[in-house]
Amino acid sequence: MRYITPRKAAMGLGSAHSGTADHWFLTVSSCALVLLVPAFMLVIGNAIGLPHPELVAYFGRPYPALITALFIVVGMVHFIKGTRIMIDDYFQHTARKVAIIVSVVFSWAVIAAAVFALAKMTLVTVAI
């Protein structure tokens, strides 16, 4: 018969080992978000009401595209990390590899679209 100690079977599974790294990537990104987000809302505030073809003239200038992109991508591997934590805490199992692989592929799937029509726009402006 073997005995493990409750101290040797809990070694390396602690909150200081499992979570520390999300913690601060969530912490930074958070920060970066608390920068991009009013310049975001400064960046849609200033489009709204555009006809199509001064939008697609705008989204091409670097400023209102680059923060664009920056906050699509921050803000979706912001959620993807969060998602993932919140999803460990609540499912079980299958449920669990279920839920994080559905959650991956709709957030790098949004960064796509995203970055896409931005590229879309900024190339349809420098043809112009």
Second form
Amino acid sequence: MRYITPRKAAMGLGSAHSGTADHWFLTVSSCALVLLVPAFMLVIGNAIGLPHPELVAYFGRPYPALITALFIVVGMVHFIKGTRIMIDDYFQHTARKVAIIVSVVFSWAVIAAAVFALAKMTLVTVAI
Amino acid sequence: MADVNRGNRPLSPHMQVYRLPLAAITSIMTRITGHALVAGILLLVWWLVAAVTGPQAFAAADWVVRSWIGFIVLTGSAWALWFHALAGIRHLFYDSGKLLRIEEAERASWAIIIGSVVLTLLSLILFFFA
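The form predicted in complex with its partner chain is what I want next, because the block you gave corresponds to the form predicted on its own; please supply it.
The complete assembly is shown below, putting the previous chain first.
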């Protein structure tokens, strides 16, 4: 017999050993993305077709820049957690570790590239 | 004892012949659309980075975005994004213990399929005519 309460036995356990943190993150980020999806699609829809200088000026404005940055950062971290569930379902052992590392590195590279581009367009617009 | 029921026993579903219920199809489509969206995001991020790289880089990326390849990738991404968003909203209902009865899950599946197509057509109309 174990002399601990049921609550203590459940603390920090679960198959993930991190409780429901990933599930809760996906819940919170999905709520944010429900709002960001239509906003992002409007921003991109208005941007496609603009000539180069107008496009740079467009993404230098606060609303398009913030919506795009938020969508890509929140979306790609949501993507990391989502691929993690898929990887846990279909891959084992070393393949699983490699797949998780590739997913995380790739997603943060996409975030870095997008943030760099948006930051540069914002600074160029300020300089003008 | 003789096996009198040979050949007439209930079988567990076999993946090759089992017809997946609609709720199962829309469920696996949520995962597929979520992962496929990487194509659209890569195209758009390449386009954004090209815009701050130089006129030649931008010309190349912008040509792809506005070509028929870009049209297929971005329209597909728009549909995948709407589908994934609607299916994600259904998951929020699932998590709170709602829509879990078979008829409700079936109806929600149709709502996701029809809703995603309608919203994609609306997005295209808004893009081309507004």
